[in-house]
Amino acid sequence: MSDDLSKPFTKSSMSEEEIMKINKERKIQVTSFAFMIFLTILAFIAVATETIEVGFAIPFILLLAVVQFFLQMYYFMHLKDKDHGWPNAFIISGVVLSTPALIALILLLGVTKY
């Protein structure tokens, strides 16, 4: 069966419905780029403009990254698709392990001064 996997399509096997459905979806994927793209721009004055309080613009800019990293992870990445439950555990997994190795890391090195 070999040759089945390695033969190019002529055509595709999606009928009218599942193309609109791909073309909807395509259009989602552009608009969360383009609120992204926005998301950037605004950490960036954040920190650019003087006016913003370091007390508020850091807080600020670690939520903005939360967010593009769910955008990335569900709509770019597809983790928001069915079928994706398996790679949706390993993910939260690695964010929940993540969590105290980076807590950790940060106080112990800070207490013990380089």
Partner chain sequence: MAGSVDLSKGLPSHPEKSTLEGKNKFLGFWIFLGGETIMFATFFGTFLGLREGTAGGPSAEELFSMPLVFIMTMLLLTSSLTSVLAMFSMKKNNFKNMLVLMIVTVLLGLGFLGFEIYEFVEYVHHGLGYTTSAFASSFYTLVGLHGAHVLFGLCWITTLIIRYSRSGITLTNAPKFYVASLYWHFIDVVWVFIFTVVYLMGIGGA
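The term rigid core refers to the most C-alpha atoms you can superpose between the two forms while keeping them within 1.5 Å. What you are looking at is a predicted structure, and each value in this text was computed from that prediction instead of being measured. Positions refer to the first chain, counted from 1. What changes on going to the form predicted alone:
- The Cα position of residue 14 differs by 2 Å or more between these two forms after fitting on the rigid core.
For comparison with the form predicted together with its partner chain, provide the form predicted alone.
Only a single chain is listed, so you will not see partners or other molecules.
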């Protein structure tokens, strides 16, 4: 322990390899975040400008949403990390189980509404 804790530490306790890994991870997360913002802007432009036909705009926005979903799961929910096996299994099984239920509910609401 240092005797003078009021001064900032001059050297990190992490190794150079750990610092490089954290910096690389930070760059990847900032890049993916910027890409997701770009996708959100594209979706907003597709709806707000009304230059795209409705028949194309809805699948386009759904495609952008799916891409954003997988980017968020992969980078921000750490599905890419090797030591997160059980959380990955639970997240993937939740997506696999909830997708048919969501599609069935959408179809039921669509059938009863129209």
